[in-house]
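The chain below stands alone, shown as structure tokens; this is the form predicted alone.
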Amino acid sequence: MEAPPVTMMPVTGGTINMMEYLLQGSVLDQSLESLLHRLRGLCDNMEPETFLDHEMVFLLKGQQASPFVLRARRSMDKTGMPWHLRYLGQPEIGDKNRHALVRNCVDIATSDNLTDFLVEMGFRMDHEFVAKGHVFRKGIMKIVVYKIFRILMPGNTESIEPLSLSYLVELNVVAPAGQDVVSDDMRNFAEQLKPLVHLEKIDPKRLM
């Protein structure tokens, strides 16, 4: 769920350490609008992407405590788009002065039997669904407005309905790691959006 739309994330080497720098928040689907209009004035691009994607998270059970968790997400409304296989780390959050949560973030570009690849290696598809959205840029920072709809036929993404009555919010900078700097930038664009939405650095584990 936390992941934002592959098709915009940018394909990073296996060489380099690179770190997903993040802030969360929703809005109510009544604040949609104010929040897009608010973002067109701050953001590079006053017209934002959008984006209709189909997401498939796969587990690898081992003899470790927890899954290795891999996902699948395709474009369904831009042809031509390859697949794409992202793999997030553990977030580091027991810096305080770091104003964002950081993970690991490894994203590559796909064939389109990658969800069959999957299967053979032993993994198994935990659960599904659809996102479907808008993508503001201001600089490095990459802010996404979006909402999940569940898939309520198993492999049929015509059949789904909303999730709930928000969109969640994203900000977002994929770097090397060590660029702790721009987690200072984050929080004060973060600072500019409220208080139509407060982005915050969530812990995954107080969700669970």
The other form holds:
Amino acid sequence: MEAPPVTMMPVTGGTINMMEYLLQGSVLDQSLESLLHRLRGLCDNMEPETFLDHEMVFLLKGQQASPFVLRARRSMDKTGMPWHLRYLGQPEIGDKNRHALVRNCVDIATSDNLTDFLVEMGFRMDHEFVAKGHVFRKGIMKIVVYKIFRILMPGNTESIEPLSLSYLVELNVVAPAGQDVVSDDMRNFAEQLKPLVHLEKIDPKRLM
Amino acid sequence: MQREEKQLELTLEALISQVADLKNSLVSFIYKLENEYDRLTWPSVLDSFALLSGQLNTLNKVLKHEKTPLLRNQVIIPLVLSPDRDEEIMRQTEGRVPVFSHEVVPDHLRTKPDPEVEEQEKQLITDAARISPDAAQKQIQSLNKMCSNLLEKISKEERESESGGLRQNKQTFNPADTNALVAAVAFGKGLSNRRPPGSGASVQSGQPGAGAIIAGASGIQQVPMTGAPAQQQPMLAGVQMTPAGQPGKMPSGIKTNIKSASMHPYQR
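Form predicted together with its partner chain, following the form predicted alone:
Entire complex below, previous chain first.
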């Protein structure tokens, strides 16, 4: 049963269970400019926003087989921004009609002693990378085009090298659970970016 | 009577505006040809022609419009002919016709076509009258069929060349890259400093899952490396540099390694 729209739900306190709807694709370096032009035309009119982020992924290994994953991200070019801690659940096995990957998502802004805190709690850093790119918005949809850089020496974000010759393109929406109309809107938007980019739902488990 | 007059007036206004547009585009085309002939490109000339053709089309549509009264039934008679300069006419025609006199009027108010054109038209009419209606119908049908065949061939050719060209030149994304990038973001495939990238793939497939465990200090806990001993350094520091664009192939032995290496601080 589809949940009623957010504006009608009574505020009873606590947190709303937010889900992230995700579509991913990639674009080769040489076609980046045309993609950015198209996005600038399609998306909301705002100053083009670039970002340079450093993301670290922490694992907590318990007795269970699958470790608990938390992602900590900090901005490398914007000063004064809080760190961003994110939990992403397992993708929901919905029906095939759902066009986007849906998973539970919790986002928290933290102060900058986050890594010390996580290490004290027993988390260990699994991997890290630097992401550099552009972000666009259209309504509640966020479109991020970024290049992933591998960090050659742990902790040293200056020595980085690109992971591949492509930029990753992600279209995501964070919305309460049950709003399946969101994935239809996302699919319509993805249609407009063809044939430059094919945004589709990619199950990460398939790529293991 | 009054309605017809009104219609006539409206039609005349529409015609005048259409003709003015046509004149303007002709003027710009002539200017282009005279002044920019050395830089002129064929597509630009085609554009001008297309513009003129479009305007002629709209002119025709205005004339054929159902609200247009039969202009054929109207007659234009010059009322006053004078050899003096007429400022009004000068202004209206932008200086091209200074005098409304006996020599100007027959040219401008003529309704009969040129004698040669009239001859050709008469010829065509007699030819057409000679053919029986059946033969005429058959000729019309064959003409239509040939035109549609030609159109179909052109559109098919256009479509094929377009898609072929797209496929060849404009590969804007690489699906292998997409998978590699998604894997990198989802679980760090090819990213981490503790996993030797690409060139070590053949070495890794040989080794069993549980290699030596490097228990790092309180900081980063390292999962056992399944590479050669030389690679068991926490810092790669340029020793193993994947050439850009080749994401490493990681073995999926990582799960078993975690089990054997779990040193959870809270374990009893």
